[in-house]
Amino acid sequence: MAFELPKLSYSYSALEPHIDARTMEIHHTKHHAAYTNNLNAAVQGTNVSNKRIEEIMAVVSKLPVAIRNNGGGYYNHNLYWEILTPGGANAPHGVLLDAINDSFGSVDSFKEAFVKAAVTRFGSGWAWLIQKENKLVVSSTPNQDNPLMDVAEVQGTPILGIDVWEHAYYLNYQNRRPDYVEAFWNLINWDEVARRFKG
């Protein structure tokens, strides 16, 4: 099986202005194109070449440093498009919204240790929201690592995640990594956190 670079579901200048076109269109057929073509040629002869990508991701530690690198950024970089909409969905709502205040306390709560995770992240990264068993977490990861991983410090599922290497939003902010952050806010699309998330 081909792993394939997905079409996105609007147009590269459809985020903007929180996201530009321009970094829009390199983001995803320069970078994300050459994670799915490198993933693809990482596995071929291998013995996960037929494997779904998160089946890869758990398994990663004992496989080639190509694939995790490869097989994150694939895996990363579609879950961010799907999790990214023009205007955004207000915010998080139902058992969703429920699950975010039983674990963080508030909405607000959340969305500050988010931001932490993400401003904060050393280098080239992501910051996570992910499903934890029945809590919600927020997590950070190096380069394209991700929390399916079995190699990372917290494991989990992740419904929500932000990009945090600086060809997301170098093009725009330059090295002003919190104002990206923020204008991320305008774009998430919650009804597709929420289907992600198991309440």
Second form
Amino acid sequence: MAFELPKLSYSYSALEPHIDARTMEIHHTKHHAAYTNNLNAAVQGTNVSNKRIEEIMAVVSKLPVAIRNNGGGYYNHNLYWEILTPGGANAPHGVLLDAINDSFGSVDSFKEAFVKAAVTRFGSGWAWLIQKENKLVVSSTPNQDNPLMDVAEVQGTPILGIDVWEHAYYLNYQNRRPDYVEAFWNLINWDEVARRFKG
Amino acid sequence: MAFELPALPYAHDALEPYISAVTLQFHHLKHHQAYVNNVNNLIVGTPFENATLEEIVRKADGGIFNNGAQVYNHTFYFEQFAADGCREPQGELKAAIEKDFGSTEAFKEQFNKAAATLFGSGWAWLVKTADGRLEIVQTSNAGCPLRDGKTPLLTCDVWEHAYYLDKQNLRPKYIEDFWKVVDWQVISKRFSA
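Let's see the other form, the form predicted in complex with its partner chain, since the form predicted alone is already up.
Below is the whole assembly, all chains and molecules, this chain first.
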């Protein structure tokens, strides 16, 4: 069963002005599509060709690097599109809010840690909010690695992630990654983040 | 002694249509400048405060390495282009390329592959090894072959910021156009140095 490029639940222009339609369209139809196609080619004939993407991530150290790179690219972008929504939705609430307060002291302290991780990741990569048992932690990964991978420095379940590859923001923000990270904050679907959190 | 952003040996629009003026302006005046500013701030009060850029590239780690090596790499990258340069390898360098790769075409094919397949941000390089052979290497992020005792001769920046405004996801198209602005006289001088 081949991996499929997911459809977005909103239009390419729906996240403007924070993320422009052209960036969205290229990001989805070119970058994400290429990771999906390359992943399908990379798993063909291997013993993980029928596994779920999460299961593949967990054993990625034993697999060809093309599966790590493209599998990560496939999974990470799936998550990215899902935790975004036009205008953002809600704010951290319920058990997720409690966990953020427990782990970081406050929503503001959490945001500060997350923004710092996103801005200081050198080169291409992602910053994450990760559930590790009952705690939340912020980390970042290089390239298309993610916290589900057995190679990740900080492992756990990602519940929020920001793409800081330059392709995610360069047409709109060029060298100003901090402006993109700040704009991203206006688009977070906290209902979806809460759904991914297992309280 | 603080490092300074070197001026380009050509105008920002000199490499059009292959590399646009807006790309070169951001690349030089924002990215390259930021690496210069960052390394100058980071070396204060460290053993690298009076080091040369080459010493930083060879020995530093963390932020000092990342920013120092990016200053070195970008200066090296920008200096190898010219609007009316020599577009093919010449003389001794040409002979060395033919000896180590078979032909200029075979060399370009291997170099293109290295540049196209480097995953994430980084650089593709033509280098001279300690025993005088030519090799193609890839480095991630700020990586630089000087650190491995190799002499860089030619480099292609494949961070997305080097081409995204012009080519978006089409990195191979950027690499194809890269050859149209390389001045092989500069590469020959590096080879003979």
